[in-house]
Structures are given as structure tokens and as C-alpha cells.
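Just one chain follows, in the form predicted on its own, and it is written as C-alpha cells.
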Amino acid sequence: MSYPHVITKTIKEFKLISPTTIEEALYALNEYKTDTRIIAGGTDLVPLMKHRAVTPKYVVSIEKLKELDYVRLVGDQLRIGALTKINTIKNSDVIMKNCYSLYEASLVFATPQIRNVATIGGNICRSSPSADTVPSLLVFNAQVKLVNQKGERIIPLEQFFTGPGLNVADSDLLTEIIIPIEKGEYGTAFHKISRNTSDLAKVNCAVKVSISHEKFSDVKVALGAVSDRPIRAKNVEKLLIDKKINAENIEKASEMVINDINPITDVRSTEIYRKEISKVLVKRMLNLAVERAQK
């Protein structure tokens, strides 16, 4: 029996390149600059190719570059290889101790099956406005290392994204995420609002606060799915710096998030809902981060 209303698509023919070293990968990316995609876990790219939303002529698989799969402390930095699986992050004591909000993000990242395959580098390079790992990285002032045949550069993650699905990488390979570890006491928190446990976020939010003499000495707030890229809520941050920690200041700052975001209405949520829930999320995460900082 045929079902004429069902549209079946197949992946358009492409050439798969499987380098075994970073040098080989960079050569391939430079050689086939146009119509080329990098695949790691493939949890985003493969569905896009099946629906022919993207039709690359060349696909460079970096899954054999095992040297990009690690989580380690190097001095006062936490370094995560781009091929590190989300499940590895979820099970890492180093992540849990030093970047708890990233651990929280890994808990609600898609499904267990996806977490076993998806990589943190892939989640960043997909450059989705709703990427779950990104807000937690933004509040820790994370940087990313980009490598090409001419050399390497390290840039703030906040400068990496240029729009939905877009970033500054050209023939670059993202190899590492670098997170500076702050000395002293701080609290951090992450939460995600979605239609179900495995869905993309309607809104997600990460917060990191440092406290001194019962005042906010530092505040970082980041949100996803409320703009054309993950964003820092700098109006919220500015209002709280050097302010006393109390319900009134947190309430007032949470309302300011409306000036930092520019949400849209789509299949997951409405613009109005995203604006209202952003205020609620920021308030909740600020309170939770403060509670954790004070323990």
C-alpha cells in the first residue's frame, strides 16, 4: 500500500573523507572549502542531510581524531576536547566540581542515546540559538580554539556565533573549549524549559554569581532560544554588580532581561511566552546560584 501524502527523502550523494590526524583534517577542509561539512557525532547533521536541508558535496568525519576527546584541568583552566561526548561531561567529576551548570545542562541534553554520540564541539558548531551547553559556557567566559593550516586562534565563545546556524569558522576546525576556573567561592545554575524531556529548549538559562560582603561582586547570565544566537543578559548583570543580595534587587534585575532578548514565535513556543518565562528563569537561577555560593 502506498501513502502519497508521505514524502520520502534520501541523503544526496556525497564524498566522505575520514582523516586520522588533525593535519589531514585541516588539509581536507582547505582543499574542499565550498560545499563541505564536518561530522562528529552526526546527531544534527545526519537528520539535516536526510531532509536535504543541507546537501554537502564533501563530509569530513573527525571521529577518528581521538586526541580531541578529553576533559582535564591544566593549571587554572578546564580544557575540554571538541570530540568529548555529552555523556562524558555528564559523568565527569571534574566538570561537576568546577562547572556545575555545564553538568546540569548535560543532564537534560536530548536522550541518553544522543548523549552517548553527540559531542560538545558539535553542539557549539551547530550554532543553534537553543544549544544546551552554550549558556553554561558563556557564563564561565569560555573560549574556543580554532585551528587551520595557517595556525590557530583562541577567541571568546561569545564572539563565535554570528546568527542561527552561523559562526566565524571558515576552514577552521574547533579543537578545544577553554574555561578559566575562578578562585574563591561562586555559585552557578542552569535550567531548561522545553515541551518534553528530549526536545530543544523553548528557553534555557545559565547563571554564575560571585559574592563579597553580602553583595554581588560578579554576575554572568546567559540565555538560549531567545535571540538569533545564545546571548549574555548584560542589562541584568550590570544592574546587580555591587548591589546587595536581596529579593528586591534580584526581582528588579530579572525584569531587565526583556531588554537583552529578542525572541520569536515558532513551533516550540511564542514570543510572549519566551519573554515572560525568561524573567522567571533568570530570577530562579539567580536565587539558586546565590544559594549555592553561600553554602
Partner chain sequence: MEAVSSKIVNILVNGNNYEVTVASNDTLLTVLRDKLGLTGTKFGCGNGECGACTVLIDGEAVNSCLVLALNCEGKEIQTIEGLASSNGDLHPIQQAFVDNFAIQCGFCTPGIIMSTKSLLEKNQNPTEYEIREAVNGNICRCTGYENIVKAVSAAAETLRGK
Contents of the next structure:
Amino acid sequence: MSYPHVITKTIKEFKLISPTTIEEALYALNEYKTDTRIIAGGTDLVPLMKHRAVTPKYVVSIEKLKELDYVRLVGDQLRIGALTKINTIKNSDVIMKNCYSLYEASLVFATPQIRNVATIGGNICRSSPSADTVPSLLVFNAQVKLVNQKGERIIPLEQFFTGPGLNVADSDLLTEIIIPIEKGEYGTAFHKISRNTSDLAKVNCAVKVSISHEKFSDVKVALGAVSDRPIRAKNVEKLLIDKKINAENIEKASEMVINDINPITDVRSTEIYRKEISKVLVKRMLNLAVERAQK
Amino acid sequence: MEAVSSKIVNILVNGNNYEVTVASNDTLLTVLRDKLGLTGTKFGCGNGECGACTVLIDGEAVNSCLVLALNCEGKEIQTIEGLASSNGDLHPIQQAFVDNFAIQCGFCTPGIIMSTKSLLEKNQNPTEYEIREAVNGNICRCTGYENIVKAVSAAAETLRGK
Amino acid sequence: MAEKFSVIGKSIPAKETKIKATGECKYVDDLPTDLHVKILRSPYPHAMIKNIDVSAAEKLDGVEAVITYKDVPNRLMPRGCARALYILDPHLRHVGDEVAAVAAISESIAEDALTLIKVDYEVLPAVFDPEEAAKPDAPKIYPEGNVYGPQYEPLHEKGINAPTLLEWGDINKGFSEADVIVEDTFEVGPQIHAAVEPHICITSWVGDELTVWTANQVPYEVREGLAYVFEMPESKVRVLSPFIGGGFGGKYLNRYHAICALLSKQSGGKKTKIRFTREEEQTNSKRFLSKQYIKIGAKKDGTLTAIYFKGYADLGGYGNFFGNSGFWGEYPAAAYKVNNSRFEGWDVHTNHFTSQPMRSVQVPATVFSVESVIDQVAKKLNMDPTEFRLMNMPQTGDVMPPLPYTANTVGYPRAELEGYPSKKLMKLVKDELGWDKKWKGWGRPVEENGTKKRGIGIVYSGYEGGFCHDGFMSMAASMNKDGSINIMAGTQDLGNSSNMTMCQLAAEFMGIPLEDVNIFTGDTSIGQYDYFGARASRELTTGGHLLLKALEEIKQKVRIIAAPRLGVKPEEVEIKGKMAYVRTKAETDALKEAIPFAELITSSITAGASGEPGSVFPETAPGKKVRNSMVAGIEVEVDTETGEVKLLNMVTANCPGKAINPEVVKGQYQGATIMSLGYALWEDFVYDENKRAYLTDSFTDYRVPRAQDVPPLKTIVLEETPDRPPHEGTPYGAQGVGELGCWSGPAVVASAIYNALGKRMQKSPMTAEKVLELIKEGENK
Ligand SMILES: Cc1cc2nc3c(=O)[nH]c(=O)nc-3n(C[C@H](O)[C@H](O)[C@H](O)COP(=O)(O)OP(=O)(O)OC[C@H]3O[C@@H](n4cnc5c(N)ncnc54)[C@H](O)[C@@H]3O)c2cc1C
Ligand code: FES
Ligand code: FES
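Having seen the form predicted on its own, could you now give me the structure of the form predicted together with the partner chain?
Then the entire complex follows, led off by the chain already shown.
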């Protein structure tokens, strides 16, 4: 962001459409195809509109779609409605039990006021490389449901992001996040390194490990703010699967994260620092997840 | 389902119903301050960062500078003006802030008091950790937060006694 | 003074806190306006406007006035203690400098109008480092050169383009006597004031009278500047500054008032308002960036022999205030008893936005550098750093500097320290922190736990405790017939309870209840004056001193009236509790014959006080100097893999002289301490030269401390009052309390990191990136 020659803080005029059902929302999104934005909690969109980084003609508010605000277990799936607030995630026993790293992310997410309005769907659709809920969702192999008037599709979250602030949702509505829950011994962990509290991530990282016979039967590692989108650290994962759980293996694998990331220097941190602490974070989260899995 | 650029809406603030014309690009903060004359809620950043504009919507603390006012129709909004009783007596939270020297320049105060209110409505006996967490969305550049934490726990004690 | 006080020494919340808690308090942003102003700002750090076309903007519906440099009076606006400037200038000196301004009926129309203004710029070479900018071949931000010093009017007669100097003894001799010498260089970034309330003002004209509502620490400077540029008498400019939502030295920019007033004038006098956006707020005022070179020598036994200090401070394109590098040299030169010292301070313009003092000006940077070298000298001598400081710190009764000045471009008097219990403070902090148990010696952390290392640090600092400058301020008081008191104050309350403190002083001094005192302030039409304003922790020391002088004069007037009726000489009359009685008699007898004011006076009695004209550094009492001293200690845990520094526990001990309102005093210390911890760790200032952008223009990317960031903090207050009448010198021996809490953050954190890692930070803020770099330094070599 270069120093704005003209500093704007007022939102350009637009027309607000407030559907009360998903059908209405899809109809509206189809009707107003160009120059349209969806608004959920607005914690990303409103500042962007104030700075006139986006100047939509139409804004479709999905706030009234209460049917998209839920956390529920359906068979071996955890389903989270797109309109679920971060604060709901923070207070949800179901999430704490089944998706601990996502719960951990909600604890260090923004401020109480933001958590009260920010939605998980908005966090995903903003597609910021540093989005705090995303690494946890990636390590759980989450899928997202995208809907438009023509129909719906379910795609892996990993394929959703295409760049900073960019994703495959066109004028689709993201309605649901689907998280497969496995049985058996697994552990997860999330940590964010930031300047001080209530800050965006310099780097964030989630890990999920499954263990059988003292070996890693499955390992998933994801990081944020180290690439143009949230990423999985597949080099790390590959090196650990079917390996014995010990400090040496974890240490060696953590070093490999360098091959998965491509961080930049910005106001929050430096490329060098991000590379250094990515290794540390991966190592620490692996150790923590293992410890939790073994409990 | 129309596309609205401006509309007359009813907004419920501190138990009073206001009929007011709201543009789609008005934030709740603008409506409260400029249209309803409720200037107790402050503008500090307009970006959701400082918490000076904190109000309660249906009991939850939010940054009114990020909320589209049109979305507030039918919701219950509480601002700092709604706390003291009509005879001028301070609300126990306000009194605790005064008594504990938690107010210096006072610009952050209405926002922090609203965050406190939201906390104490759910948790009558907060730990220091919970207090600090509850006001972490409110920047106070003056006090260093020490006396704010003291004030919140004093207010909790008074409210428990009631 | 074993005197018992009835009003001072008591913790009483300020009256205004009640309406601040209810939201009824009207800050300037809460007042009505007709027009809103937006400012077009320079996209270049250094440029000249070649052409500017505002015609399209002027034609936009709802726009009432547009101004550029072509529309402003050809008069340089004086700004108190800084370089005078034009309301708008075709010569742009920083990114964000004011190019043009629009007044319109709404903010959004004003913003739209800005996008219609066309400007051609001639881009000039820019310079950002103060040391580079001081070189003769640096791009010239001012034709006469970029160095600004040593002082400004009325201290400024010695001319521009020279450093501020302070010297005594023989620096070369000092170093030749030393057994150990440490030299080091330091760089401390500028902190941004970042008050929660952005800069704001509303202006309006009725006939030829201008009214300004602002949140400003120095309303009289605003009045003076406006009266001068608009060629009108000061009597016709009224500046009101009712409530300020945080100042910290940031709230005395004043060019924007003139922009607003000119737009208001052009739109027929309408109420016209400027409110900075958060982005503007954080790209318009900051501390100075500091570069410092320090050399300190000591003998084997620990006696300091020489301190050499050279500092550069960046003023930005305009600057505000002078003598900033090391802040007038007082700190580095006078915190330690040393017989040979030389200070050289360069204030230099750069192409950054305005630097101005922030809560103790450059003292935090200077303490960081000086205390760092003091630690390193102690290490070389293998002495406990606290013992080394105890050996060399001055205390109450010491004359400072120890030898007469040989160079002193500032004009400081040499005097005996008052209210400076430095050694006691050091002992209090050592005990509270458990120093003797925890300190294991140099290179030995308090504790090691895997990748985490704990370190402990203690630093000391001493500096002015409220500049007096009583020749530049006036205070008046009026005693009503019922004996109650109205104070008409030149002072300004920033939320630091200075109004309440003044009322307490008056009530105590007059022997009346606090409820009988009222104070009027924040309005230049009150008729009092203050050139320096609410800065430098001087409102209580200077304002309070003048207030008591005025009240003493009122007492004297009543004594003269009462003396014949009591049948004694005026000096035998005691005035207390709205009565006059004979001092020499036993109290019970005296009170029996006491005459109530109601029977004595038939009109109010008014008196005003100001210091000798031009008096800038008055001694607080003959031959004495009031000094703040403080000691800070901290325990930190450094994560050696991430460079993160966790604050575990902090202790400060501070001397306020007499604490007039103890909880208020403590609140000032606490707030300042936390602010300085932010400065130490997170409050990084980032300018991107390629993007020509200040990246830290929001609270999102300029990280001030939040409630969860703050470590457990113990604030010790130790009073020490001199034995003299309350109205001679600072009132009741009180010292300024607003700034000293800010001195130590960077220094004490660096000291604790030094203990944990055995390595010294040379740059602050000490972000995790910088700490990790230090940890890795030399690791792979
Ligand atoms: C002060 C502050 C602090 C913050 N701190 C954090 C933090 O710590 N961690 C973090 O990750 N983020 C943080 N954020 C960013 C933001 O709060 C989150 O990204 C939040 O989850 C966005 O959700 P929202 O509902 O507010 O989204 P909105 O602003 O409503 O929308 C964001 C984007 O997603 C689109 N969108 C929203 N919902 C849908 C949907 N269902 N289908 C299709 N598109 C949709 C919108 O069109 C828009 O482009 C912070 C923001 C602020 C202002
Ligand atoms: S003004 Fe809304 S958070 Fe700062
Ligand atoms: S009291 Fe000034 S910002 Fe909190």
C-alpha cells in the first residue's frame, strides 16, 4: 500500500441488498453479477471500502441468513456454517473437542469486538495469506461448499486460494466448511507469532499428527503469512510419514519447511525472520501435537 | 428484495426507538454521532483497531465504525449514554472507573466501559486474565491499563453485591 | 516539614472524570460544524509544486472553498519554539506534507474534490538520516542548511547551523585518566504519539473575530500564530481547548489550524472542521529518530572519569521544538557525577514528517544509550552494575555539574539538587526485584530453561523535573466575597488531572474546602498565558508555583485590610479558613478574635502572577535545582529461537517531591512506563523509500501496548520534600511527574537482554527480528 495521495475514509455510495434466505441471496448474486460484493461481518470489507480499495456498486449482506450460523457434527463430519462467528468457535465445545487447533486459533484471533462479528466464511473468502482459521482447516483436510443459482460444488479448501486476496469463488456464496473427523489417536496444535497481542500473524502454523505404533501414520502441516496464500508444508509431511517419533526426525523435517515457503519482507516482519521462525514453529507444533496425541 | 441506497429505519438505542434516514454507506458510528447526536461513542480510527467506538449490539461488544447502520434495524443497541440512571447516578462500572483513577484523557473510556459491561453481563467474577482479555480491543494510550483492570474488578465486586 | 495537610496528599479523582465516564463530556469532535476539510498531501518526500489546478474541485457541488499556496498570506507563521512556516508552501518537505485543502459540506464531497485536483511536481532529492542531512552536500531542505540550532528565539540568538554544546572539565584529560574506556553507537527509532483522539479543530469567523476550538497542548501558541498570519490583534483570536483526548507532546501541531481558519474565512466564516484520519494522525507527529555516539571512561575502582556524548536528532521537514538531540545535553552530561564531560547535539532537518517532543523528548533514547555503555563499563570492571551506578550517581544536596561549565549554549545554572533520592530509589528497586538473589554476574542469566533464557536489568535515570520558564506563563486567582476561589489558569489539563491538582493546591494554601475552589482553563479569553503549554511536566511546577504566588498576594491584600482591625502589623495576620486572625497568639485565643472575610471585604480580590520577563530556567529556590530521579528494574525471558522477549515483572521507583494527588501521580508513572515498554519492543516506525510510504500509519501496523501485553508492574512512589515555604520554588516541593515513567523502557529491557544473552542491543525498538539477529550474530562465522 503506497502512501495515498488522497486519504479517504468515507465509503463510496452503493446499494445494499439484504436477502433473508439463501435462495434470495443466490438470486441477488446472479442478478447483480458485476461490481458486487458479499458482506458478512464486514470486518475486512468495510475498511477496504473506506480506503476505496474496493468500490462495489452493490453489496449483498448475508447477515440475515441465520441458517448459515451453526457448528454441528454430522456423522464423521464437523460442519461449520459460513456465517459462524469467531466468538462462537471460541465458545464451542464441539470444536474444542474435535478441532482443537481451530479453537486455539480463535483464542488469539483479533479482539473481542472483532471476534463478535467476524465470520469464518469471511476469513476464508478474504483469502489473506495470514488468515488465522485457515491453517487449522488445511491440516484437517477441510472442504468448502460453494453455491450459486446453477448449483453447488464442494472443493478441498487447499484448492480454494489462488493468490493474496484471491480465490476460485466467483459470484459463489460459500455456505459451509466440512471437516472430516477421524477416530483414533491424533493431536493438533496451532500457534501464531505476532508483534504483540491481538495482532495479525508474522507467521502462523497448524499441525495435525496421527500416531500408530509409535510412528507418524499421518502428518499435516500448514502455515500462513509465508507465501502468497496459506500453504501446506508437504516437504515436511513427506519426510515424517511412517517415521519413528523422535526429536531427531522432527528436527530434520522441520528444517525442510524452507522448501515449502516463500515469505516476503513487509511491515510485520522480514523474509529472513519468517524463514527462521517457520522452522521453529513447525518443530514446536509437531512436538506439541505429538504430546497431545499421546495423551 | 430491493437494492437500497437510503432508507428510513427504526433503530432501538438504549431502549429508545429512533426513526432515522440511513444511507447504505453510513456506519453505525456515523448514525449514532451525527444523526442521533449520541456523541459519547468516539471515533479513534475508523478501522476497528482502537475500540473507542465500542457499543453493544444485542449485548455483544462491537466496533460501531465497522457496522453498516442499515444492518442494525431491529437490533438492540446500547451506548455509553444508556448506562447512568436518569437521575444522574453513575452506573457501578462508571463509578468504579472514576473511583479507581482509570480515566485520564477519557477518550477511550466510553468504549472500555462498554467492553466491561459486555464482560460483566456474562461473567460476574472475572479473573485478571479475563478482564485483560475483555478490554484487549480497546487501546488506552494514557493509563497503562493498571487502573482499568482495578476498576473492572471493583465494578464486578459491586455488581455481585447487588 | 512535619506539617499536616488537609487537601494535598489526598487522592481525589478529577471532577471531569464523571462526565468522561458518562459520555457527556464534549470533546471537539463532539461539537457541531458546517463544513468538513480534507487535505491533499504530498506523494513525494521532497518536491516543488510546479503547477496546481483546482478548478474542477472548486466546481464540485458542495465544495465551498479550496486553497493552495497561492491563496495564503505571505507571512511566515511563528510557532513558539520552532521554525516559522507558511500556511501552505510550494516547497514540500515530506510525504504527506500539505499540498492543498478543501472545505465542503460533507467529508465525502471533500474527499471527492481532492481527487479532482491536478498537480505537477518537480521531484527533489531527499534525505532521511539526520547525520547524512547534516553534511554540507546533503539535499537542502532549507536554503541556509539543514542543521537547526543551537537554540531558537529567545534563546536562539547564537544562530543556526551549529550544535548545542555543554562542557566542563577536560574531556581528553578525563579519558587519559581512565583505566577502562567503552565506546559505542546507538540508534533509536522515532515513537509515534498515537493518541486515541486524532488531531482536530473547528474554526469560525464572526466579523473580524476568529474562534478556534481545538484539542491542543499549547493554545496560546495557536493564538499567536493565527494572529500573526492573519494580521490581527491577539485579542480578537479566541482559542478554546476544552478537552484533549491524549497529547503526549503530539498535540501541538498548529499549521492545520491556519489551514482551517483560512478555509473558514473564504467560506464566509462558517464553522469549519478538520479531523485527521488515523492514517494522517500517525504520519504527522512523532518523536525524533536518534543516532548517538557515546564514550565513557572509568578508573579501576569504579570512579567515572569522562563522558562524551554526540547525538543527532531528525527534526523532520518542519520540526517542533529545539535542542532535541540528547535533549539539551542535560541528561548525558548531568546524570552522573563526572568531572569531565562534553556533549554535542545536532538537530537536523530531514524529509520525514514533523518530529516533536514526546513525553520527555529524547531522554528515553539517551538513557538507552548512556545506560548501555554504563553497563558495559561495569562489565569491564567486573562490578555489579547497580553498585557501579550507586557509586557514581548524584543525590540530593550534590551540586551539578560538579565543575563549572566551560561551554553552555543552553544557559543552565549550576545548582544543588533538590528532591533527588536516587540511591534510596535504587535500593527499593533492588529489593523489590530480588536483585541480590537473582543477579549471578556478567554473562550469567538468571535462569536457563531449554531455549529460553531469563535476564534481569536495572537502570537509573535523572533529569529535569518540570521546566519552570515562569517568565512565559501567568496564573490569576480571584477570591470571592465568601472566601471561595476562582482560578484563571494559563495551564492546560490533558487528562492528567492538572485542574484538580491546582484546586487542591489552592484549597490547601487558603485553608478552605476543596469544593470552594473552581478552575477555569482551556480558553485564551481567560486572559492568562502560557507560551510553553502543557509540556515538559511543567504545569504543576510552574503553574502551581505562580498560582501560589498569586494567592499569597491575595492573602497579603487581606492582611493589610485586617491588620488595623486586629490591632497588629500585616505580617502578624494569618489568613486561613476564610478568616483573618493574629498569628502570634495561641490558636484558641486567636480564633476567638478571628474576623470572617464577610466582615472584611466588600468585593472580590484578584491577583495574578508571572515570573520575571524572559525567565527560563529559574532556580526552584535560590541555588537549587529540582530534579526527577527514577530507577527501573525488569525481568525478561528471551526465546533464543524466536527472538521474542517476554516481560515477566517490572518495578519502578520514582520521586515526585511531594505527591499532591498520589493516585494521579501513580497513574502518570504507570501510563508512561507502559508507553515506554511499547517503545522498547513493538512500536516500530517503518518508512518504505521505494513505495514512498509510511507503513506504520495505522494501529494495525503500529503496535501500541494493549492490556494483555502488560507485565505485572509495581510502581513505588518515594516522596522527598525540601524545607521551605510552599510558594517559594515548586509548590510544596512538588516535581513534575508526567514524563519520567517514560525514560527507562528501552534501556531497562536492553539491560535485561544483555544479562540473558551476554550481548548488547544497539538499536531500539528491540523487535524480535532484531533480537534474533543479535542472537545469530557470529553464530555461523
Ligand atoms: C482490527 C482487526 C483485527 C483483525 N485481526 C485478525 C486476526 O487476528 N486474524 C485474522 O485472521 N483476521 C483478522 N482480521 C481480519 C478479519 O476480521 C477476518 O478476516 C474476518 O474473519 C473476516 O470476516 P467477516 O465476516 O468480517 O468478512 P467480511 O468483511 O464481511 O468479508 C470478507 C471478504 O469475504 C467475502 N465473503 C464473506 N463471506 C462470504 C461468503 N459466505 N461467501 C462468499 N464470500 C464471502 C466478502 O465479499 C469479502 O470480500 C482483523 C480485522 C480487523 C479489522
Ligand atoms: S473508531 Fe472504531 S475501532 Fe477505532
Ligand atoms: S484515558 Fe486517554 S486513552 Fe485511555
